[in-house]
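Have a look below at one chain only, the form predicted on its own, in structure tokens format.
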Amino acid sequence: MTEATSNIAQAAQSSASPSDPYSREQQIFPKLSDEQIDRLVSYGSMEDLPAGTILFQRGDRRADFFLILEGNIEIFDLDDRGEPVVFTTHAQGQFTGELDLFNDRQILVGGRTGIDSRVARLTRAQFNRMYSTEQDIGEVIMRAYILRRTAFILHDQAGVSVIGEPTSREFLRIQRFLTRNGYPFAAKPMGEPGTADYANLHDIDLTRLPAVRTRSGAVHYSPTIADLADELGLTEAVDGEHIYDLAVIGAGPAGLSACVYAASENIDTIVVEAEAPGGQAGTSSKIENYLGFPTGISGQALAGRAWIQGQKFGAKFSIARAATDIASKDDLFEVKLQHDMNIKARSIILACGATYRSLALPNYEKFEGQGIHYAATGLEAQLCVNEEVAVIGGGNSAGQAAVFLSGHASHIHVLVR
């Protein structure tokens, strides 16, 4: 295993711009004070570990939380050749983890002791109790975890590679799903420098694109959303016999609000979402009329914050599984999900949102997702560079889309009936 930090990680951190999470070292890799350490240690157990002890690996679920008391912990992943590289090294007073410590998804990186070390270990239950009790420490941890995931996404670290034709509907569908679920990935469009060599190196069949290559070397061709979520560990096991206090169907702004309010009152809550948190609002480039954000916020950022907030309070999310039926029996509701999954709950909130309106145009379906889009995010903006674009609609979303895309397209036409 590589002992030194990888050249890629070093370059990412040394060239960080002011808006880059790596430039905020005191926040992304904070050191707790002696007084905070004393409080935190009381929630777990102390362990003396020899150098090279594996604490967790990519793909694990429910990894423990570690605070370094002496020595260090190296955070590593596999590069494109399957060779382990070190992302960063946590020293005395620093801690491990990122956003997946708030859920049961597969974690993205591994951790091991670089030298003989003493650590404080907190199980998930101990971590949750500490986090909810020690609010000042919890705030430091939450900020660090958000920045760490943002850095992964910004620098294509700890993710997967997506290969496909740049205007392919399926290629864009996969990117959109990963982006909206906050999963890091490197997009490799055919025709761009290096993509063909990458595909050659890893024996990717170019006749079956799009393809998703994981860090383990597995290649998945044209996966469905559900299959991709399963392969990447985005889906969490749902106990069909467990009775939740509340099941929320839909994870748009209404569903996420219900989730946060319920979970914060210690109501056992699960949210069912067919694709990703945010709903239609998650595809908006900027929302200016949402309470509490006077300067506006992107739909994706709003959804991401609410998703994290819900998990912080203990809510569970069932992603990439649409609800197909609801039945009532013995004062309980049973929700049937795709792929033969069931959820039982005492109460249900339906926050199913709306469906997009379409235009009665010839060959409309042929161009959906590859020329005709229902969103104006950074992903769609990349497709509009130096192109003439028509925004159809006269509401707030259409106006925001026109303003946002004007910074990328050569000309914007706004069509209002």
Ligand SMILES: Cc1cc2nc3c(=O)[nH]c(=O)nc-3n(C[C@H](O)[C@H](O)[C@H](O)COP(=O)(O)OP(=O)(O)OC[C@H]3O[C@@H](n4cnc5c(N)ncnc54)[C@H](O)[C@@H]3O)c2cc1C
Contents of the next structure:
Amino acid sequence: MTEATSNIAQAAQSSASPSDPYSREQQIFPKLSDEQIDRLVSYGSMEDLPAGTILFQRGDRRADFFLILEGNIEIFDLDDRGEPVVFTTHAQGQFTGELDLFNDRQILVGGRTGIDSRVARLTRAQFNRMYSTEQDIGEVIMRAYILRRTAFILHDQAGVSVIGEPTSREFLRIQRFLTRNGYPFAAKPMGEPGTADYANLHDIDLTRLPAVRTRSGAVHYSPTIADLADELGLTEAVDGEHIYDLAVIGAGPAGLSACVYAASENIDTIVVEAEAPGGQAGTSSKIENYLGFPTGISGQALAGRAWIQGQKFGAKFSIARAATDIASKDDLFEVKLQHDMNIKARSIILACGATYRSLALPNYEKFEGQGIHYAATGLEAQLCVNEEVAVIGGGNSAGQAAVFLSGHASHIHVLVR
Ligand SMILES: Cc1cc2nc3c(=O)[nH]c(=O)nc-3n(C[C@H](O)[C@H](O)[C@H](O)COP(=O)(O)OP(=O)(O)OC[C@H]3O[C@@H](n4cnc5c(N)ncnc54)[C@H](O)[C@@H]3O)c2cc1C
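The structure above corresponds to the form predicted on its own; please provide the structure of the form predicted together with the named molecule.
And the full complex, kicking off with our chain again.
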């Protein structure tokens, strides 16, 4: 084990799970070979930096990529009081970054030199050029970045805290949004050990739950999805004057496929999504009939992969913004988004999918999102533990939901008309 990763490895050992990304040290914190280092350095510039130089901070957008040639880089999160806590140290031959290096979102962690160090710095443009040219290095980087983000999510690192009543619709709405956007968070349901103390310590007003507390200590009560996306830096800045070749409206499987194929052909593409990538498929516990996945894949994982794939080819994503209007003028389409944003594009693909059909039952709306759910993912499964559950419908999705939830609920009733 390298000095670089000892504290992370301890975290992995304490969870004792072979599926923990931190237990895959060679893949999550790979060391490039001397030959790979030589090739990578030629894309950027070398810098000698004194100990303690801040290279990037949580909240920055478009952070540079760093490869350590001598010395080290400490990666730090912020604790509950906003103080930096180093949770891993990259050593010679290792590199910084995670999935946000493929987009303009606010990054989740900070980085600084732990001792006097020599690094290779690649700006985003240089990183993109290197990534698309050096395929063997690109593969190592992509695998590491996916594992790093998965580890953040698994260990609630570098994210936010969400406090709420366990069965509250609003509490679930926020968790669902963060989960589906791959944003790490710690759920703190009221009634669970430690939550009341946490709320007390941070002066959280329990009459206004749910609340989202960020690493900087800001507390947001019942934020809208758009406001939360802005606050967490999930929304990428959209240049209203830029003319895209293609705007795709909707990031379900259809929109994501269109985006990947277009962007991979160098078509300048932007995807507009009202909520989170994945659409209906993002709510499926397992999709068995998607081409190329013989053992099946969860809808969330499928969407996450396609989303990264689109970004890898240079597509932009505007998340948590619904398209509200489309007009055409002088061979251009102008798409209006919520919150006064505009996009110009030469062509448009509408991939807005379908909305759920509800049941005409008394008080139905009252229980939507609070007892009545339209998905069967891990989030809903937690709510069904030892409960009697009714799955309504007789199609493929109902069958899958019944099988999946049967591992959690005390009894499943499948109601077919
Ligand atoms: C629980 C469940 C399980 C399923 N399992 C399977 C399966 O195993 N196999 C299978 O083949 N199919 C399955 N399906 C069906 C499959 O998910 C859908 O056929 C597929 O998602 C349709 O893809 P789509 O991209 O056309 O639309 P959708 O998935 O509906 O995506 C549309 C997207 O557009 C966004 N959008 C809508 N309007 C706007 C707007 N104005 N601005 C911005 N964004 C907008 C929405 O937020 C959404 O993300 C399942 C569906 C569900 C619900």
